[in-house]
Amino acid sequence: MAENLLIAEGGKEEKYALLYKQIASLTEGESDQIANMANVAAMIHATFGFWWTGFYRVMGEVLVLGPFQGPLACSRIKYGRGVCGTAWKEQTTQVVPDVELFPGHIACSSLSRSEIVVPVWHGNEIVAVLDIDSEELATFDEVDKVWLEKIVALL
């Protein structure tokens, strides 16, 4: 099925709408969280060509690197540290137009310029975060926030 996925043409909204349908279809009936995270990261990355797309999983008091697409990444992030740790602590999506201006930003790559981090909920607790980095400033906006929150809700 994955080889038949279409990359949406058109604007960001249209791409997300198609991507959401594809992810819903692919994850339906698949109970393995790692398999779903791997496919979701790959699909988002292929659709938008972001610098880095992946998940960090909550393991005790740290976030541990999960499935991702892109260059080398930090393996562990402490609670409340950086954009990922902040999203986990504050339990909200973080949209960062310029990572250089984010207090305590963790620079896994100096090429990352903007970032969005979306908490992944299971019931009333956060079990992971979706982290996406761009090489461009101000890549992410309300459209990304809304659609990525819908996408991670499928997990």
Ligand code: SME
Contents of the next structure:
Amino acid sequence: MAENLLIAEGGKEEKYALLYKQIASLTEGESDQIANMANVAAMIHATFGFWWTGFYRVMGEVLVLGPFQGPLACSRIKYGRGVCGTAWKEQTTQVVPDVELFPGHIACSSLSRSEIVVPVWHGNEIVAVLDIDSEELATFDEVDKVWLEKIVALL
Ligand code: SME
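Now that you have shown the form predicted on its own, what about the form predicted in complex with the ligand?
The next block holds the full complex; its first chain is the one shown before.
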């Protein structure tokens, strides 16, 4: 694929639709998971200008920081802890409009106000989570959930 990311004009739907196509074509030609996670984090981050976009990988009993874009983050998150550990444990996407109201939220950055965490499945096993943080409240909704779940299904 071209090395230039194209960002659609218009709203979130249009942006995700074009982003999805580019991620599909990129991941199709690359089998390395870290390479794909790195580019997916970069492409989502550049398209939307989120505060932090990245992956935590399941390594035994703990989530370990993977490829990301944004400021320094916690290296390890335990099963069931924070929004990431909850998405892993509950096996569902977590949409958090206000992180201060989420019990056990792990504040890697005090500037993060809302968050979405999407499990990455390989077959019937969760191998990673995609975590996105925003500096604004209530950034993420059903549209983000649906598209991000589609995107991580490409990994
Ligand atoms: N806030 C996350 C931790 C990861 S950082 O935000 C990058 C959580 O509660 O799981």
